[in-house]
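Just one chain follows, in the form predicted on its own, and it is written as structure tokens.
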Amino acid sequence: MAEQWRRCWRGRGAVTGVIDAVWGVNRRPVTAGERRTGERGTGERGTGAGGLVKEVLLPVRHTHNPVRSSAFTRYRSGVLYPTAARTCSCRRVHSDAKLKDPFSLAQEDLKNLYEDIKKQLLVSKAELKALCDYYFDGKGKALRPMIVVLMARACNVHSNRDGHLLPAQRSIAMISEMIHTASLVHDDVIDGADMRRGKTTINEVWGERKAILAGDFILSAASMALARIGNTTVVSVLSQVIEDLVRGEFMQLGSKENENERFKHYLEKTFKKTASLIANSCKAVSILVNPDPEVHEIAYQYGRNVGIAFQLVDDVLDFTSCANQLGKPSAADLRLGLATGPVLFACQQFPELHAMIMRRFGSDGDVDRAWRYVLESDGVEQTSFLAQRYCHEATRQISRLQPSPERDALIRLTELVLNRDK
């Protein structure tokens, strides 16, 4: 059963919520003194370059089958992301017929990385060591700071300099993948995790005590790290990530009653706790680079975009996939008693969920029903199409930048996120 679409405007009831929070469209004006320090105020954080986005459209079920196409038809046609009203000479569509494959460019400026955060992490006591090196062993994607340092080079070259990296820009690429490998830490802790990245978890090794000590142990080294940048700028927009993991991991121990409140509970969870480390992360290296709040503001988007993404596939991946792929058991959150995407899309053909998400999957056989329910419904297609609008995003927001290859790279990457199976 194919899914019908239904326009939304802004101001109506409930689901205004919902659309602040998938598309961001609490927009305010730049103001000067933020221009002269390419700063946004604290109040709202990720809104995107440009004028308000009046209407979007939202999947909702119905009886008919209408075509997919036109779904499509309608969605680049401009009404989900309305042409920016100005620019800063940067390009607004991206052209070029053959994309970099970000993974090759990357490989020289990611060379020794783990290494080097090793380095930051010298202690003497041999098992403190142990414990904080048991991640950084080099099996890792490196997914964060790879974007980090092709935003850094695709923002120096928009910026009329060449295409090096600075030094900082690549201890900024290092610190975010320590505080994410300490989240990590963090978060197996939380949960009674087993597994991670297809090993035995540090908590499962050395203990629940050990493992929360080794991840503030990461977390200090991170802070040192960025504090010797020196650009005060750069450093609260970094600190800005780790209060937004702190909420983040608040926000995933809570569900909420108000159904029309969920959606966006989910992915307000899913950017401080996975979007907000790529966003914050990709303005840091713009930043350091370019004195314009606008360029900075697209690096941002192009991070949380994208990060929102890769959770939203990852999230699918937890229904679609077996254990050996995700290094991790399959249907995780479930038993975590989590409602992602694909479980609140299918509460709409499924209402009897809405009770099992209440009480977080804790009576004997939610969990087996309730993934029966996704799995029988379009819980993850949803999903998936909603990752893909991410994705779009994305890639429009990085096309503004001069044409580069960590440019066209980035744009490449968007389909690798959407098309990974682990």
Contents of the next structure:
Amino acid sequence: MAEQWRRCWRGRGAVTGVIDAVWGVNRRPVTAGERRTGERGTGERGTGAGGLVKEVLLPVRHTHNPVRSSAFTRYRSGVLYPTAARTCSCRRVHSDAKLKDPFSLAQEDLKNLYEDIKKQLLVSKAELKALCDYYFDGKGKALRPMIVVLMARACNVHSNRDGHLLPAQRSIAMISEMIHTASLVHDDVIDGADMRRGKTTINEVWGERKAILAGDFILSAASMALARIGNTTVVSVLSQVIEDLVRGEFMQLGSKENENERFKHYLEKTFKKTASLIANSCKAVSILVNPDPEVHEIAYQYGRNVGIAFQLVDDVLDFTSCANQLGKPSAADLRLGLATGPVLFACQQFPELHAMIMRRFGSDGDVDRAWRYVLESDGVEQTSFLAQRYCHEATRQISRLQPSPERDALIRLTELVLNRDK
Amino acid sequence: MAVRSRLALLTSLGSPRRGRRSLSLFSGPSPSGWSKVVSDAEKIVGYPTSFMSLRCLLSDELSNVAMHVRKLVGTKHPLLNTARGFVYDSKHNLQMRGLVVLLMSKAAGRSESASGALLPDMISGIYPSQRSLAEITELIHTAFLVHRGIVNLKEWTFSDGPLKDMQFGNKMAVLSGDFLLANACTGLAQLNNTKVVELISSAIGDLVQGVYYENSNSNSAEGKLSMASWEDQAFLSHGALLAKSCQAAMELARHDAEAQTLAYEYGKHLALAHKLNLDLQPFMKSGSDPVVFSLDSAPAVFHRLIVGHEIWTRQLQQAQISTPQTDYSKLWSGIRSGGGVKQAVDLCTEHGNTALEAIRRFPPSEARSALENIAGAVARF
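Can you now output the form predicted together with its partner chain? The one shown was the form predicted on its own.
What follows is the entire complex, opening with the chain shown before.
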């Protein structure tokens, strides 16, 4: 099946086209033959992609295939339509105004977010203050605070209150961004990165020593803000995130020999490094308004599934996005020796990748070779498809809450996560 | 089996290549007298070993680091020395802060207040939460030892060895420091007391600020150098964690604000006295052996204040132009015979006495005596 597929679009540079097909949402101006955007994969909803790592892992080869074939054959003709192709899908069109735009819905609550974060960073000396404030310049996507705010309001409505954000919930939105930023600062030192969000990194400007301390400081300020909420359960929930972030980073150091274990390792790492923060922040805001553990679980599962999907898409973009779009060079993960979803899937088709994965793409030409294998395989589309499944599960979970504009915005957000190009 | 092999791994890091053992922390005062003070104190608190630190040390993550750090043997990355310190100095140095917290907990005893009745049983006169806190204090302290050892890659020169060793060492240092901090965070959360979480988090913030400006006095030519600013600085980098941990130990046992203040004062002044003692060590040795000292150490800073900026700059230049390498021995004897040392000694005694005054407000007990002995030993020369 996969073999047949590869033949179908190999060498035509239709990678982005296939992604579009898998996602089933218009990333390009719609042409005549492509009017099929609304009828995205019907069968997959509710298959519970999110359950557990194991659950996701196994269907990839078995139960996935029937679904996949139908999803793909349907779009086969669409793929053949020529596009600017191989280069990048730098253009995109938003349609679908039915659902509320998550960004505008959360905007009011996020208005002074960065100012408020900077107020938390109480430092007497100017230079350290400048470092701590560096990434809170309002230019980030503030994705995490947005999800947190929407989740908080959706939970409030679900708990028969008005949607208004509680002060403690807003603190969680702030803290989520602070923890995220602190981990970015440390990651950049670990990866030796010199650019982040279009800016020179802190380690590049001020050196590694000071960068690490700035990260530590942001974390301590987040921890203080968290304590001031005065809820021990919430403190525990978010402390778990900090531990997960580090453990995820450790997991990134090693890889597994066994293929299945390797995939499990990858998804677990993805959860710890990216999804745990979103999942536990969502859980925290639900705890603050509703005592029902089931609601906490809904919030957590939504965050967890969206978080994993977000990272999977990120890993795909590392192969498909323009270098300047993501704010970092493409194939950055390969260069760091990391085998992400697309590579792991590609390895099923091209066992030659196995040795490269094990040596962390360390030999001459490994990065280029691996890159070509990945694009020749259906690793990118399979990863995208997996992301889609996680998003479906997120949607299924959040749909269990009472309807509210915020709940629907969270559903809409899952689509945006899949369709983002940066 | 696994445990043993991991310990062996860690021990192998400490292969006795003579490195600078400049990480010695509470090792100032005369060794024999000090050891006795410490070992007596350890008996009082029951078991001194920090289980949380041990857990971290034996975790998959850190044994992973240990394995990687072995690759650094032979390089000049500071993490190597810090890792050796884990093994070599763990008994007498790294656990010191935890010991003080435990003694303080025991000295304060059971709370009289009504809410204190809800607390679980004590073990050797110390609540389990206070033991956890002592371990958390150690974890944080160790985390910063590790993060202090990160090097700026742009300052790298050929004499430092291969650049990739330094990059790798940094990576390990960031990760293991973060790991220790993360464990401190989850440990704090388990104490179920948000006031304590806030207090200790603020101590981490203090520590960052203190470490950030460590070694920056000598660079900022004139700066706002004064004895008071030196003390502020030393409090952040050396005092805040102990002071706030002592205070938090009182909070965990529901002791009132007064007890919390006294505990804080003891911790603060003990730590400052200790820092002064440490700084004074290079100037206390007799003879003319080459001695390593920091230009930011208290005696040097105070000396600079006494002689004035102009003379200081001249003395510094003289040291730096001497060939083939910078020779600080003249500067050293200058400081030693000047008034800076006496000022530092006086200040050390003063802080030691303030610590004693604070601890003597607690009811007499063997734990209190041990804390008095520690304060006494730190201010004795």
